[in-house]
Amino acid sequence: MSKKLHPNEALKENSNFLRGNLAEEFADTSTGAISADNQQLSKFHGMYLQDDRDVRADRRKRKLDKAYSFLIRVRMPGGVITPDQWLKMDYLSDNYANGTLKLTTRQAFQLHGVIKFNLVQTVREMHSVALDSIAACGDVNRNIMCNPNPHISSAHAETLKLADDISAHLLPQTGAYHEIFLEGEKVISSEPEEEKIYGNTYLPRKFKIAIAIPPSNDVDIYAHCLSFIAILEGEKIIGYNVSVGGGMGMTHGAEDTFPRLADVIGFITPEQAVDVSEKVVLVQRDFGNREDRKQSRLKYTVEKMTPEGFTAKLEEYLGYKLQPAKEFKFETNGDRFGWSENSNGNVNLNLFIPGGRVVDTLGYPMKAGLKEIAEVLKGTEGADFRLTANQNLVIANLTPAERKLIEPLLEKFGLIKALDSSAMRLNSIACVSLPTCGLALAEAERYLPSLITDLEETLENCGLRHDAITIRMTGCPNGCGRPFISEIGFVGRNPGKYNVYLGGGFFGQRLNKLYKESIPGEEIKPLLTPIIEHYAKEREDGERFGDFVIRTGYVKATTAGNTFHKEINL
């Protein structure tokens, strides 16, 4: 007896290739919301319906509808955009969104607070500068990440091209997005419309791809469905190691859900990378779980089939075998802050963007400063803006003359001062969480900065201000900020309370372990201070915080995703 498919499967199949009646609903101004079915379909077009939870209770008392708006996520492989595109996104954030730009952990923009009345116009203006939100969400391949740091210029250029090529190859073929948002007319053809890669029910769940250039694991390849690890001889990429089966999300209280690190399964030539991407997607399309969405990510498919079984099926689809994986070494998953030089004599500046939120605040007009820099650089030949996987920004490939032009602006707007932050703050990530994310159980982006401020007193007293410790916070266990591979992780459990995780690998190579459950925010500093002090006094030469807490018995090492919930001492 066959299992019952999840309702989303029928929704996708009957959606006329993701159209539904979205066009009609977006044109209906009598409400700021759309139907539940269309909320699911709108994700495939890069947008989520949300509401402001800060005002939800007050509006309910006044018998008002929720304060609905949309999040729009932009597809931009590798996170690279031109200064002109930055200026357009800045304009859209001020005129159609909530006045801020969010830089995501997938090297993309998010616009928050776009009301339904402005949704179509916002997408059209994005399109005017060659930006879109196609497949930025939904059960398809999402924005492809790659190492953004251009100091290895030739290798970065090659991985960026690969990200573009894979993104284009795996883009849904339906004309729904153009018809709904760009006034496209449906092409009448004797051939029925089809999705040659995805089929008419697309994938069981979302699919994520990343490309890394060792020794930097800044894109966290072990947290992705599919990753390519560049293998270099000198500065030339000779091929890629392939890894599959990573993923962060889980559900509180459900031990059959867990974060999982990807397995490295072999080596391929550069020419094979797009084909391998397609065939991994096809295996997931055909063998992924379509009954239980909590078990439908590729990580569970690999877990069920085993890495060896998955590889055998992949090679069957490919028609050739993968070569044995080649040696590589990661040393960090953070950003390379400050100035760096390219091989062509140009320079780059990696700036710290707290929480990935580009916004003007009292005493720190960051958004205005970046806008002025983009105005100076617009129309230039090589300069660009690069969003990092750690929610930061690289202003890249500046000529010496362009550097001189922007240095006064960096000083004027205080953009360099942020680099004086503690190493812990520079290695922090927070998801958006409240007030807009409907899944959030606790604060994240709005709370983590103040928590780090509290911990910085301890760091200063211990002489650890400049010692990097990765710290991440998410408002729920879905893992958007990749908390389960950080050395210190916080995951929202209830309002104001967090599960505290310790022992992740400094360069993303090991999952952490639950240390304390449902800890109120005000108790986190007294909980962690003795551990940080212990680390300062008794760490071994070069020992990272995550390694230390395992060696000294605070937590046991998580050896695999399926042991994530085991051997926990609360």
The other form holds:
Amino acid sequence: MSKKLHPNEALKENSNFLRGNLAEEFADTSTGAISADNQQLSKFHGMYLQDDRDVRADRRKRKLDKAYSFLIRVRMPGGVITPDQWLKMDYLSDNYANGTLKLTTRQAFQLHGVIKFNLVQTVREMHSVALDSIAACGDVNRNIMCNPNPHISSAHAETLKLADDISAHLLPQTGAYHEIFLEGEKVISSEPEEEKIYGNTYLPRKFKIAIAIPPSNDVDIYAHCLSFIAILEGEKIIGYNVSVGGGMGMTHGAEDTFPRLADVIGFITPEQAVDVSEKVVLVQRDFGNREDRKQSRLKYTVEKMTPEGFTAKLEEYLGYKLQPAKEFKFETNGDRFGWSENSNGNVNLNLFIPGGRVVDTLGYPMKAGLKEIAEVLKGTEGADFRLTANQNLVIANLTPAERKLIEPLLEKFGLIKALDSSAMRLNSIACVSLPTCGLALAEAERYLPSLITDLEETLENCGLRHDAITIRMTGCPNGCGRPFISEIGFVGRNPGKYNVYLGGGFFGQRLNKLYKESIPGEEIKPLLTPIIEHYAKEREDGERFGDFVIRTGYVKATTAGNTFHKEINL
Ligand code: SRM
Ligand code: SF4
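Please supply the corresponding structure for the form predicted in complex with siroheme (the preceding block corresponds to the form predicted alone).
Below: every chain and molecule of the assembly, starting with the one above.
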């Protein structure tokens, strides 16, 4: 018996290519919200309706409407932004949002707290500096990730170009965004409107792509629907290994949902990469689950078809075969903090931005400092900003003279000092969670820093301050901070309580395993301290924390997504 399509399918089909009546609703001043249907459609334009959960209960008591506002997510392949664009985003955050900029785990910006009546103006101002939020969310291809330092070598520059090319190729064709936010009127065309790649029901679910250059897995290749792993001969990219079927999201207690690592399925030439992205999208469009949105990501399509079956279908769509995958090895993950040099003699500075939140606090005027640096770099030849996949920021491609100009500012505003943090803190990720995320079950961004402070005492005592251990926290199991591939992962279960996962691969190459369930925050330090001490005493030469906890029996290794929930000793 065939199952019923999910209601979102009819919604997309009947939306007139993502228009719905968004324009009317955005103009309606009687409420700060929009209808449930339009909330779904607004995601395709990079916006989510949210409410401030810190004041939700109080407002309910006082019989007030929720404190509605929107988040806007900006699309920027490879996380590249000019100083001028930075300044515009800084201005928008102060004038239309909550005064902060959020750097996301996918190299993008988010503005939080934009009220409905300021949405159109915010988008127009973004447009004035060539930024947009098209396809930043929704059932389409999202922001494409790649190494944030394209000046390091010509290969790095080439992968950024590929990210741009694929992004442009997979961008929805509808004129809805322009009509609703920019021109305010219909784009006249003699051709009937169509979405050549997506069709009028778009994809069954969100779709994510990343590109990496080994030995660095700084974009978490295995967590993506589709990835390209550059294979180099000398300085030259001779092609890419292709991997498919990664993803993080799951639901507590639903074993048929699980994080899954992508499978490497073959090798292609650089010229084939855009075509391969399109055809992987088409296979997912045609074979992805459109009945149950909890089973509709590409990872479940690959699981259902098997990697071999998926590859065979992909090759049928391509009309040619993939070559056998080539050897590669990842040896690093995360960001390369501090100064690094480019092939052209210029330098980059990778800064640490806790939780990706660019904000001024009493003791640390980070946002003001970055604004002043952007002012100094405005109009320079090649210097720019790069958002990393780990919520951090690179000030990139500085000439020696530009470096000299900004060095005093880096000191003055404490930006350099932040790099003295413990290696665990530098390798941490926390998703947004409360108060804006409607799906959060527990704190993340507002809690992980103090938890790390607690653990730092243990690390100091054990002499592990400078040993990198990946640690990630999310407020729910959707996995926005990619917690299931960290060596220590915390996933919100209830307010104040977390599932604790151990044993992820340091290079993002192995899923972790549930170690303890529903642990109150204050019990995490006593739980982990003996394990960290044990690690300090008995680790083998070069042994990573994630490998150690498996060797010494704290958890079993997870070998495949579909066994993630199995063999758990609680
Ligand atoms: Fe995410 C939903 C924030 C990266 C998996 N994510 C959300 C929403 C929009 C909540 C919602 O649907 O109402 C969150 C908004 C919170 C807020 O207030 O800002 C949200 N996700 C984020 C960001 C901002 C986290 C961050 O702290 O940086 C990241 C934005 C990335 C971007 O710029 O596009 C973010 N989300 C991710 C990642 C990591 C990645 O892509 O590398 C994942 C896991 C990888 C994956 O997709 O499998 C991720 N987000 C999800 C899911 C689970 C999807 C699933 O397969 O089940 C949801 C919920 C959903 O889609 O139903 C979700
Ligand atoms: Fe929200 Fe959950 Fe994503 Fe965190 S992981 S931002 S709580 S959806």
